[in-house]
Amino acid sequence: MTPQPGSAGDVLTLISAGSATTRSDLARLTGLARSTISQRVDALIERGLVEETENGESTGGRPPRQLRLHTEDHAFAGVDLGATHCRVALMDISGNVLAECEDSMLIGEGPEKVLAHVDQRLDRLLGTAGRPRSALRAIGIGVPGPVEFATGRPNNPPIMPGWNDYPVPDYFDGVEVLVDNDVNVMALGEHRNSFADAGHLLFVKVGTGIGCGIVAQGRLHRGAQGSAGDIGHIRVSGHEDAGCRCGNSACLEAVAGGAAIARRLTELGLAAETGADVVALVQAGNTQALRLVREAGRLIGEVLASLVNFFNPEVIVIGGALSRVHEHLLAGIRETVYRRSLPLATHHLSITPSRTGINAAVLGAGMLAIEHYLSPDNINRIVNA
């Protein structure tokens, strides 16, 4: 159901944004009268999502009350699980990080304990930060394969065996927990802490495989069954020997992800087994894993190419293993995009590192909770309650 204009859940939104400061604020930019806004805002006090401080600039007269959101006893949870490592973030209301932890973790070892570790390691994360377990509001959870966005569900990951159609959210009980897959929390993790001003943006993940999350008007783009930016298997021509996991020959991830080029390097004589291995052979000067990275990097280009002149973004942000080598990836991608694409798409387009590095996808899962939780839906559905 979408609010009305004006609801409790706009008001808040405003607040959050930092269009809104005061009550008066609030009155011009919505057009309501004071004491609708005063309901309002006396509403979300109550249920201790806004407080209001005597801390105001006068202009003559008492000084304002400014608005803000009430940090104190509201917690959320972003949970980066990759196949090797789980890391977890615990933040308060405005996306400020109270405690984080890593562990190595296999994704393979199944939900439950997986997802036990994640449920222990809250609990240490709350503790260390001084905050209650019924504080804990919302959780975001990123994982490494598809997920069905509005059920939780992984589907069919082929690096998560035991995962598939397993209900991530009914393990939490009395909190929200939202799942999706790594690269879309990672692209939304990088646009709200790197940028926030960019209504376009692509982040594509390079390690073992390629994924690309997409911000589209400063939204996250999961298309109609969650899969969109699986730009992995879309098809490289003059690569048909090479097998791809999904069953068909000449995927992207089969020639220019960190996996392949690892293979490539065995076949040379070189000891690799990772997209690490090569990010190591590529630091130490190897010239085969120079020469194989750069040419990942073109294969990627052209896809990106493509992509350029379709979807038009303002920024590409490049991420996961491999990008910790950005300087000989990005070159290769670089060349091929302002190469293929259309002068007018890439008149201000700027293809960039992740600025957030390791942290984008667990940033990024964290907020996924708050802005869910923030929605004016739910803050409606919560003032109503």
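Given the form predicted on its own, state the structure of the form predicted in complex with another copy of the chain.
Nothing else is written out below except the one chain.
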């Protein structure tokens, strides 16, 4: 059932969201008596979930004791698995990064090897942060492919050989594990860290391919089969000749993705294989590369213009490898969206580069873990145990 209002979990949610920092705040917000709130807070302190800090500002009377999430004793991990990299961040309960690391890693080596790698990194990070393994409460993992979120099993991922239907959470003992598509966790990370008050947000990742994470009413929209946001294979007009690995032609990804731009640069006699090569060329001032990136922006903008009309978001965030040259990409996107979408939808729309940048995925994966752990239901379970 839905959580009890004013329950311990509810109280903790208000504290973690920053809506309330004192007992009086909580009493006002929940409508419960001060004595009841004290009781709840005591229970949360006893369980090590909340701590009191030095007194706050007096407003003419006794200064209130500040409350905040107890950052010791608990740890959470965000894991960002890419085709060729692995980033892990250890966070405390309020989302601050305690330690992080990054290395090259090939996801194609299969789940056992990759997860062993992650596990080892986790141990090391726990060591540097000085927390025991038992402090780790939940792990969020973003992977480069579709996932059945409820079970944490990848669902026919094209670039993750050996991972199909592999039960990722089972690999870790005694910890809750949440697995989601990388673009989804990036959207979550960006929303929670930079646009927490926006109700509806799109995170567009422009890298080798193109994908999109959707936040609707503050929550991730995954769709019926968990495949929502797969905008890389939306058709764009006037590029019927561009074949895509999905079998169709004129897919957005096949004409505006990093790999596609690199291919076209190669045709022009420039050495480029990946999105990173494209970025390097643009940063070196190559006009051909710059032109193609801007053109890609216009094509992405054409698709986004449709999605703006349809979804009417408040914010569109552009991330991924190519957002490193976001001035050029954004110019093309903005130009097209503002020309092709309805004024009512674009009037209060902002289109910005990612603020969390390269960390969007680890942060989002960590938030996924933390929010799961802090959900009122889970907290009530812990407190009443």
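So that the term is clear: the rigid core is the largest set of C-alpha atoms that superpose within 1.5 Å between two forms. Numbering follows the first chain given and starts at 1. Quantities reported herein were computed from a predicted structural model and do not represent experimental measurements.
Engineer: So, does L32 move by 2 Å or more at the CA between these two forms, with the core held fixed?
Structural biologist: After core superposition, the displacement of the L32 C-alpha between these two forms reaches the 2 Å mark, so yes.
Engineer: If I superpose the two forms on their rigid core, does the C-alpha of I358 end up displaced by 2 Å or more between these two forms?
Structural biologist: It does not reach a 2 Å shift.
Engineer: 2 Å or more on the CA of R23 between these two forms, with the rigid core superposed, yes or no?
Structural biologist: Yes; R23 is a residue whose C-alpha shifts (by 2 Å or more) between these two forms when the cores are overlaid.
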